[in-house]
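Presented below, as structure tokens, is a lone chain in the form predicted on its own.
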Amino acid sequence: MLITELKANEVIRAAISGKVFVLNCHGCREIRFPEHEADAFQAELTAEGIVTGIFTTEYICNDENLSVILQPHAAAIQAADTILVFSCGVGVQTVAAMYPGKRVVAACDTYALPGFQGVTPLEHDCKQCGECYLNLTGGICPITACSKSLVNGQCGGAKNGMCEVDPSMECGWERIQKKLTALGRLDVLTKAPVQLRNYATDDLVNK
């Protein structure tokens, strides 16, 4: 189980660019999804004339199902510069992998609660850290893609693009660098301040 909390409006606005397609996931909404806050923010963007489409569905972490149900919205997605995703981190990573050439923005932070988390696929993972970094890292989670969970990577121990800790695993930070370079957004990292992780938000169960 999990809860999602809307990021500050100014944080979301700083991450989006140009026209926006909005994707809402209500798959785990019975736990906590900021529906009213999300609707209000989306209404603001719509009034500004920058929204190409809004689609709400369940469990966007199921990539096979998502690819099918988004087909009718292909034109609206193509017309958008940014896909703004209101979901947990697994959903955002799923969308980012599905649209590698698009700017995919996480609108929410994800917090953990004990129990079952949606339809979590093996391809992506969210540690529910409460301070999602996906907008800085091209939709690739540094907490789960890096064996050391570094938020200011990389460590320097990678060899030939593979992880120092697990040589069978591709270095997460090399993946992030490649993704941002392909998007023309490497400046997101070079201009960002040093990230200080707040471990107090890591797991609400421990509070």
Contents of the next structure:
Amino acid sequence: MLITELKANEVIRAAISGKVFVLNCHGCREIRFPEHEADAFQAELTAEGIVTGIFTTEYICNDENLSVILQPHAAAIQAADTILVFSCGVGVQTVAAMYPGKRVVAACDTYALPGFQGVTPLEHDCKQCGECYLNLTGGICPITACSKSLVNGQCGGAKNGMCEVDPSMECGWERIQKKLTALGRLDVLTKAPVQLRNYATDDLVNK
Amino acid sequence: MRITELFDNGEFVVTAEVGPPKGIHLGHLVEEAKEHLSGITAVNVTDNQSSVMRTSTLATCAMMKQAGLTPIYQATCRDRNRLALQSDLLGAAALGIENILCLTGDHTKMGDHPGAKPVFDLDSVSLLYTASQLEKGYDLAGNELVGEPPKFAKGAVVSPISDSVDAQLAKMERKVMAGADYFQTQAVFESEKFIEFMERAKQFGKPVQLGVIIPKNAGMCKFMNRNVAGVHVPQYMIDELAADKERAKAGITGVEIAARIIKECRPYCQGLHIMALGWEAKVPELMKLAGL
Ligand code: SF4
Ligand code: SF4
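Alternate state requested, the form predicted together with its partner chain (shown: the form predicted on its own):
And the full complex, kicking off with our chain again.
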């Protein structure tokens, strides 16, 4: 199972900008979602008048399905500067890949719990690291896209843009660099404080 | 002596690197270093380089120091978690080894124990930050150290000819933020590209040592072009080495090429880092030819 927990409100506020379209994934049965906190926070944002739309659905990790069910919301998404996604890490990555030019923000951290792992499509992967880094990396997961799961930038091993460990795989940090550069948001990474992984996520979940 | 003091004095700092053997007899390594590398400022000691298991870097550094050389302790994040790295950094400082170089390290799969667990609890940036915290008198968890804190010259690496040079510069910026005092670069064969890189890197205001490999022969260069990240030897240099095999074998061509690169790049950098790869004996000659 996985469990998603809301990031601190200030953290989410720091990551979003302008008008916001909210996408909730109540997901698969294997996931526990912080519905009430999410609703309360979304109500706050709505009261501030910055929300262009809220859509709650399931299985946003299925991108074919997602692109169909989002069609009625195209105008609201178009009007938004940020798509704020309340889902596990796979969901956020799916949306980020679908809207490469938009600021896609993860509102949740994803933790692992024992049991089934839910639906994981092939393209995106989430290791439920407990401290979702997608807001630093343009929606590309550094834990699964980098062979060393580095969280502070590229190692010296990339050759021709490919990973030192697996030359058939594009270097995850090369992808992150390109994505952030295309979004004009490289400073999100370069100016971020030094990142340290926290491996004591069991404690965090039980808090 | 911390090499940062020399950079501060405007000196052109020259270092070279040696790798400990897979075995306990370090005498030969230390003797060779004494014989050929006494004329330079400091000697990097690599840490299980290329993920191939070797004798402890720290032990080798201690022996180098005993022999009167100034070691630079290279620490990678591949084999140790944050507890082990911190205790080794403190151990180094306790032995009077204050020059360090913080690296992420190659993946375990690249070396001779491919089934080993890759640690990467920290990375080069967070390791530099860790050393900075220790200098302030705290460990990474915020606990106070006992007594006077250590003081390091904290080095880092950057790959100026990398095909991912933008990502390398972004990382360099983070390393500076985390406390890097100086940089050593991956080997450079194309001076123009290095000079272009330095134009962009000088904004960080940290001394950069040009990385140089003495090319041994055409085959070695072709191998590096295929396999070594961030290294590119242009075809005309490969041809130069291939033109006279005897001259190349004697090291004459390689030393000439390396000296040329050093002369071209010297006005743009603050030091030199030589990766002799077994040709330590050629270092004094290279220095002379490069006018150092
Ligand atoms: S950073 Fe990656 S592994 Fe961690 S929660 Fe986000 S998507 Fe999952
Ligand atoms: S080459 Fe890229 S993907 Fe591979 S370990 Fe280094 S930073 Fe990670």
